[in-house]
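Taking the form predicted on its own, here's one chain by itself in structure tokens.
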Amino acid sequence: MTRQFWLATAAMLCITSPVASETAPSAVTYVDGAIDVSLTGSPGDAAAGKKVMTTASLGNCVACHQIGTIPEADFQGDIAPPLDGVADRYSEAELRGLVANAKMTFEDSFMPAFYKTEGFTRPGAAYSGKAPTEDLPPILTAQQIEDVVAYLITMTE
């Protein structure tokens, strides 16, 4: 029984340790809009980032941006800058900051903050009284942010 307990405990520590190393949204440090260090402490997966960028329930970057490297993505938007060559225009740290919260670089951006949990305006409270008061979860996880950045840095001219 004791051996099973310690094995289970060790397994749980292995499973939860990547989460423990993530930088919480409220602890992210922006320097001129850039985030210099990985939010997870490990590199992202470009293939997973591509999936986040093209999945409506995740990042759905293609809803606003043209992405020539993903021609199979239907209904690409044209209300935001094209992402082709984005790795030539921005550093990895700048891309991480833009994906996490573009308003830290471009104050008037309409791009959602994908890694933010607090500071939202909640007009619903005045109308229904039912707007949540607690922090909201981020749209993307720290790993998903790193995955998107991993894909974006492959996008050179």
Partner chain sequence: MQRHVARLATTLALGLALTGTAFADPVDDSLSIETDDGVLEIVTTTAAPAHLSDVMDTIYSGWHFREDETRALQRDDFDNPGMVYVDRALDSWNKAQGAKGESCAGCHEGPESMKGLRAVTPRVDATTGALMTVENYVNECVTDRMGLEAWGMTGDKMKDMLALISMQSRGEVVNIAIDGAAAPFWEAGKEIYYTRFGQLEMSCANCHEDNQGRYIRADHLSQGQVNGFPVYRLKDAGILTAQQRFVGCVRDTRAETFKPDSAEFKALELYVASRGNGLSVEGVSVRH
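Now that we've seen the form predicted on its own, could you pull up the form predicted together with its partner chain?
Partners and other molecules have been left off, which leaves just the chain.
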């Protein structure tokens, strides 16, 4: 069979059943904090990742981290290490693990786990202050995690 055929089939599968190819939060395997394979099965989109990183209701990474490559995001926090040059310090797999659940790399980290759905004390439905009525979604989707990772791996110095 041709390569084109396989690509076309893969693309179709993604469109018709995106969840089937995704790794669910509870099924993620961490090796020393890192996640080897893409959570969606394909690379993310760096431009979309940048948006996630600066949007308060999504990643909001700038709340805690300074990100010199995104100067247009104002009032960047100083809680955590600046992210510039982060791709020189970590591999793609390590970065994916850090974004999905930084506590797998840094024990008791203050950084929220963006791809985790269980094990919380009094979780709420997003920022409503109320108990969730449905299963808790992760803060970021698998696609958004991959988009953020795609942006982070561009951050070399």
